[in-house]
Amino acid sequence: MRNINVGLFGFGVVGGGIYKVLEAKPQLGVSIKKIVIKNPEKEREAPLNLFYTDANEIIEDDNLQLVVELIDDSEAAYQIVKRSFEKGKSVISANKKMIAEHHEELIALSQTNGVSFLYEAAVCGSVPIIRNLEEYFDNDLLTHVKGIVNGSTNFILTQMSKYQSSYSEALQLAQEKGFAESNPLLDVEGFDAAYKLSIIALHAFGAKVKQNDIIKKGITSIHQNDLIYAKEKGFQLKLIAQAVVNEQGQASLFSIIPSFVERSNPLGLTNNEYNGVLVGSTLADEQFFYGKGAGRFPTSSAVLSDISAYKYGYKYEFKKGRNNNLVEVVREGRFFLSFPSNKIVDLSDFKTIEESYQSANRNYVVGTLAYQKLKDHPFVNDASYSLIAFNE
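Structure block, one chain, the form predicted in complex with L-homoserine (HSE):
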């Protein structure tokens, strides 16, 4: 098999990881010839003569067939990927923000130039979800995809509920371990999960989901009392991403919402930086994918798998199309809503309220709400509300 010369952008947690992996496996015939970084002052665990700061060093080098893009800045990444395609280079990327925001244009550009654009590492780290949705789940009709797709928030919630860590301690540990984004708000406010969900939706259902189609609430509003409630009722608290289609296969609900999950549910058993994804289909019912969703070597394993897929010419084909637009379908769910007891709260959007609790500092209600009502609703936008779905 031919040797592959790679230009690598970024030498952070994952970039440094894939360099080490390829160095340890010369038998793969894949060599990183140049590495472009932003800060030349930092110490690097690789020969200095590999490093450059000018992107053209890679983009204009005809000896490099493959670009592996693992930088943080999604706008810079977008420019790099576009120019690489125009130069006939294939690209492997882990930049979920860039892919979610520009996938239509980038996919079209990669197709026009006949190159591969692969991004398994962008979604759920080591868990091979994209290629499975793309290839394996091509015939059986999918009904939903539901899961934990952000390792940092799952790590934080696990540390808070199992080890009574404070939110800030747990977040700091997630950063130290290299799970969190450099701007951790992307994790804790649910943006990272929303980018991943839109990529999942594309490969699962051919759905074109924009970021503001996704009902999104992160984990920053969760109150200590909510964790106590979860414990008392035998639930685990998880940040759940879900994508659902209606009976006609039309894209109908996309959300990222903290959720109470039964302890026996596979998602309830998914802890720390692990991710878990349930894929629902008409014939197989539900299947579960589980593995490390963040971190240096788990993410490198997905990049490595894409490199080997590239070697045999693999390209995503988008067999389910790319034009399944969102339709409005009324879908109700059961929710828990907690808020400071001195807050005046309009509960009129609840269809039913089955439980209501008041205490000196924090109140809560449990009832049913239509998901559609939650778009741009104070319950999701206002940080003093903690809105948690029951996973039913």
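Could you present the same protein in the form predicted alone, rather than the form predicted in complex with L-homoserine (HSE) shown above?
Chain alone follows, minus partners and molecules.
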């Protein structure tokens, strides 16, 4: 089998870990020949002659067949990936924001140039969901994909639920452990999960889903009273991403919403930085994928798996196509809505209200809402509302 020469962009915790693994295992036949970094003054555990600050050192080097892109800047990553394809280089990336925003263009460009574009590490850390959706599941049988796809928020919610930590305490601990960024906005407001969900949707259903097609509600508005309610009712609180198709297999619902999950449900048992994904089908019911979704080693594991797949000439084939656009189907769900007791709330969008509670500082209702009404709705966009779906 051929030896692979790699150009690496980024030498943070993941890039450094991959370098160490490849150096320790020469039998893999993969060598990192050049590394492009932003700050040349920072000390790094690798020979100095490997490091450059000019992206052209990798992109223009014809001796490098594979680019591994592991930087935070999504726009810079986009330029790197695009130019690498144009130079005939395959790319492995973990940048879910960049992939979600430029997915169609980059897929087409990689196919035009006959190169691989692999990104398992961009979605669920060590959980091999993309390749399984590509190779194992037929979209004619799939009904939904639902799960916890952001390890940072899951860790925070676990700390808040299990140890009664405040949101700020749980976030600080997640940052100290390397599960959350110094600026956690993308994680805690659901944007990271939405980027991942759009990537999943393409491989699961062939659905081209834009970010404004996804109903998003993060975890920053979760109130301690919501956690008390969850405990009393026997639920765990999770940030759940879901993609659902109708009976004709057309994509019809995409959402990122905090959800009450039964404790016995596999997702209810998925705690801390772990991810869990349920893939539903008409014949096999549900298959469950579970593993670490945040941290240095889970991401490194997925990148190394993609490197191995590339060595065998692997490319995503998009067997479900890339033409299934979102269709309007009214889907209703049960929701818990809590809000300050001094707030005047318009509940007219609830089809039914089955439970109502008032207290000195916090009120809540439980009832039925159409998901479609939640797009750009105050319940989703106003931080004073805590909107939680019941996982059903």
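Residue numbers count along the first chain shown, from 1. Because the structure is a prediction, the values reported are computed rather than measured. By rigid core we mean the largest C-alpha set that fits within 1.5 Å across both forms.
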Would you tell me if residue 138 moves between the two forms by 2 Å or more at its C-alpha, with the rigid core held superposed? yes
